[in-house]
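Form predicted alone, single chain, as structure tokens, below.
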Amino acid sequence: MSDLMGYGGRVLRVDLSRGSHSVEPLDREMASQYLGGRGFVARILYAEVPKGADPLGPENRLVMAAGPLSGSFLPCSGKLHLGARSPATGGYGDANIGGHLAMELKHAGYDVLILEGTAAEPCYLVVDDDLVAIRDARDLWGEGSFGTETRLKDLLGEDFQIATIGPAGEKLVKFACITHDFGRQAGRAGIATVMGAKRLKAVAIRGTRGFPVADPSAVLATGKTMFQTIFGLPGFREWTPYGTAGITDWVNQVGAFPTRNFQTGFFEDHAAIGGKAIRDRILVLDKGCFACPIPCGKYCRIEVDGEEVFVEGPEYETVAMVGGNCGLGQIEAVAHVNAVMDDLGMDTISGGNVVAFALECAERGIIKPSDTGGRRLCFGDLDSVLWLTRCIAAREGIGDLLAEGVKAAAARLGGGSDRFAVHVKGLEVSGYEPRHAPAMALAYMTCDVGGHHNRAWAITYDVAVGRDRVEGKAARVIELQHLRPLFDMLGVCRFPWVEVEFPPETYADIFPAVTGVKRSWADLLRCSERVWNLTRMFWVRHVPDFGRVWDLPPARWTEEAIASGPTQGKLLPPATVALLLDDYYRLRGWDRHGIPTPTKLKELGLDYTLTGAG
């Protein structure tokens, strides 16, 4: 066991090309500088991804790393965060996942899972304390993610915790999405189609060792504390019934709402695929992760051509992008699609993106009937969804093209249709309409894996200052990139902060009751500048013409108004965009062209990044 409080003071690297396995101390400085999770996935990654690396190639890494509170039995400690060089942009790729297994991983002795290199033939990966095995699992390849971890657990026992890719990852579809626990996912960056190309079907942890931690006692009666805290706050009492869905009529209220591939902000048939919808007509149970108080989790059965379907969600982002992005307006059609998509391996924030500019593309003309075989697509028609969510997951078709994202599909459709492909950096925006918004579009821009919003949910700020307002979103959202990414290194989820407003800087007192360590709240914050900084460099390094350019919204957003709703009208101007960015460069200790100064990467610790090396 280590004598290194808080982790479990080992990380495991697993060559599949070899087939072989070996065991490294945890690195104390990288501990210290990164902390865990999230800051391990960077630092690694930048030390040991070679420049140019092929995203699909044995060079590149998947890594998987706890942080310090992971499996603490402290509330909402079961994140873990993964990562590799993504095949969706091409920079840096992370996701972070839910469930239960970053307390696996710990309670057998790792804080880091390091996947390289490229089996010969499709397999799975067993760590049983430190029984590491790779096992052949051809007769699984093809099977979906449910039917995969049914199949394992049934062959290595239900105390095995799984993460699964499905026919999408096989495929190499470039937003291909882990799955665990039946309905937790991995989702974004294309991290599964690494997975895929590793031919690594499925990894199980089990482990009972547990990992030590400073003042076990401390410990004990701070989690205590925490969910007796949680528990009696407004927000828990709001949040838990409808989860991250209950949302979704302020997010229209505001005119947020992405809408038939984001053309407008308003769904008229909102109110039938929100939170409440899922409460009164599909619910079965609430379901939380590993210590969670807050269960966001809804468990969901529909019937399908007479046969019952289970599912875990849909969660807002689900219900945003298949549905309201789509066109459905059911909330059974929505948890129908999610689940196929859960099945096969696909994220749904991207492959809902995917799926509405491909319908907008048949829409206008640019898909044609030839391209589907004579099928008629349109928004609202649950076929049309269904049939090109498997077109892509099999690559067949006009789906092979789609597979590969927005960008590249529309680059290949031409017709115009880059000006309605809505991504960042290559990678698919997720659930808000930002072009009344700006802190929210600058979240986007400048997100470091692409058009994600869980680093700075910067849209709530708009709306209480004001979203004609551009002073101070700039700062906003820079501290909203160091706060919310500090949970995803610390090992724990935001929500109780996000949604029943659990002071954030209460993690700074727990903080020496697991480690040992007394770190300062403004500290741990200069952790996640440092991991922030890194992972931008990442992205100089590995993306040759890397600047400025790359942080610009879609052309939609500068171009084209809201069509319809509460912002009807309204739109993001190239002039906004520009002071946005220039206000975010300088406070962030950039240059014009947004690359970090040497001054800025000294001052934090990163002098390694001025010539490249690891």
Given for the second form:
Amino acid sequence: MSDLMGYGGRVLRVDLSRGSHSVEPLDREMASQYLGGRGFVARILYAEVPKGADPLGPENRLVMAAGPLSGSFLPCSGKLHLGARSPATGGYGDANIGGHLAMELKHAGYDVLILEGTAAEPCYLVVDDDLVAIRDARDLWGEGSFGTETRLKDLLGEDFQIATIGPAGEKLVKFACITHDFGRQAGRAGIATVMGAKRLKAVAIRGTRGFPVADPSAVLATGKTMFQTIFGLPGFREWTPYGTAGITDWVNQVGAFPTRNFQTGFFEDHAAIGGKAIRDRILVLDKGCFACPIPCGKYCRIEVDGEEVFVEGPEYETVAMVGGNCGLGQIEAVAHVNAVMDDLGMDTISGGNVVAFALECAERGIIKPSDTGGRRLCFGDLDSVLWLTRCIAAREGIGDLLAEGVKAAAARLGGGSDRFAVHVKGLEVSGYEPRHAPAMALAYMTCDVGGHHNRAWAITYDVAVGRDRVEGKAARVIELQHLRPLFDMLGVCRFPWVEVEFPPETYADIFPAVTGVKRSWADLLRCSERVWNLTRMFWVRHVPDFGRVWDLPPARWTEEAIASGPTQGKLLPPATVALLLDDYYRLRGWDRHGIPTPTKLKELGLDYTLTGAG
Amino acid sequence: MSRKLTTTAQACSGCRLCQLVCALGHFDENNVKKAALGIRGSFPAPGRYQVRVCVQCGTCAEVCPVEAITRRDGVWVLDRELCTACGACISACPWGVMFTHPGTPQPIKCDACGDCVPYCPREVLRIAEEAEE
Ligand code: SF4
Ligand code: SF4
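And the form predicted in complex with its partner chain, for comparison with the form predicted alone?
Entire complex below, previous chain first.
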């Protein structure tokens, strides 16, 4: 066992081209500077992915990393981070997944799993403590996510934790997702697409060794206090029953609910697809991740053609992107699409965004009946959404083009469709309409994987301090961009803090009990700033013309006013965009093109990025 | 008096906090795999977790050749010093709740300490005490 407290202490590297693997000790310096999880992912990708390497080629790496707090007795310690050079954007890509994978990986004695090369035939990886094996997956190829997980658990044992791709990942759909625990996903940035390109159907992990913590009795005592604190917070009882979808009504009240491909920010049927509808109509079980006292997973059952269908979710993002954005106003319909996308292994965020884009193209005659076999596609029609979803996953007909994502699809479809392709950096925007929320818009513009909300969920700040206000917004976004991803570095979930008002600094209090090292919250945030600058430099390294133009918002937000609802008539003027970016770059210590300055990089110990060395 | 860990009508969310508390309390290790209770998922259908706990039936004590399992304050407790790790109780347990771990030769048995109970966020666990005839 490692003497590095709080860590498994080892890195497992698997070369799928050669069918070999090796085990390396975890680098202590990396642990100290980058902490774990997202920090390790960013550091390793920067060092190991050759400049300009094809995201779908053997040189790209798929890195999975647990954090120093993952797997420990403290709230919501079940998070694993995954990353690769994104096939969706060409830049830095990462995603996060809950469930039990991080715990299992660390219990097997590893913090990091690096996958490189490309297998000649479909395979899956088994990690059972020290036993590492690459096995034939030809008969699993084509199987859905749920079927794959069921079959592997039957074969290996229920106590194995499985991460699998579905048919969409095999077909290299650019927004494929990894599924685990029958409903947890690493959805964004096409990480599963990289897995599909490596012909790796699944990873199955079991670990029994545990990992050393510096002071087990202090972990037990501090952990107990943390849990008791959460049990005593009002949100523990109020938020948990509805989970993330509980916010649906509020987002509509503030006119920020993406509706019919972001044409408007208010969906008239929102009450029929929100958290209460889920609980009242289709809920089976409150299901959570490892060590979670506030299970946000709403495991549901619906009936489709007389058959029972089970699905975890829909969580808020699916409610927004498949519900409002595709115009589906019944929770059963949203859950149905959710189940189909999960089983096909397709991210419901990008999936919902791409389908909505296609529906708008069809309504405007850019996608023609001749492209759809005469089928009429329209918003709010479940059959249209399901049909498009299946075409995309199979890359059939028009689905082949849509499987590239809205940016590439719009470039090929033409007809002005790029004006309503809602993406940033090539990644489809997730579930908030920010035309009247400058901080949220800036969060999307500067998120380091593209159009994703979770690095800086700043919309509540816009609403709190004034939605027309621009001053102070960049500072708040930066603060959040350090705070929120820090959780992904530590390997814990943000929701106790974000949703239940559990003080985040408490994680610094338990840090020494787990790792034996005392670090202030400010010091940990500094590590997060280091990683934010490093992922920016990953873009600089891999994308030749990278800079300010990559941070611009989708045309729809600056050119077109919101069509209806509480934010009707609002848009994001280009002058506001310029102000936001100027402010943001200045506060970050980046130049006016959005490139980190040498001074900033040196200050953060990122000198190595200046020479382009890994 | 008899005492045992048992479940309520509440549904388990699969968090495994009970196992963490159990292993930390008994082995001083942050390792759910060393817990004396089990969580098993049935997914995708019907979508629930089964919590496997010791019912304190005492079958294990009956088969133990060295009398390492004895009744103390109404609970069947395994003395890890006396245990020779023969495994007889593991195969005899009708409920499959004598747990094993590759890192410890002796089985792992629930002693109804109840430490896990207050940390189950779903209120699935409770200690039942009954007067005996
Ligand atoms: S709040 Fe949700 S995502 Fe976070 S640990 Fe709990 S179940 Fe997982
Ligand atoms: S603590 Fe409770 S909810 Fe969590 S696994 Fe144990 S019995 Fe289930």
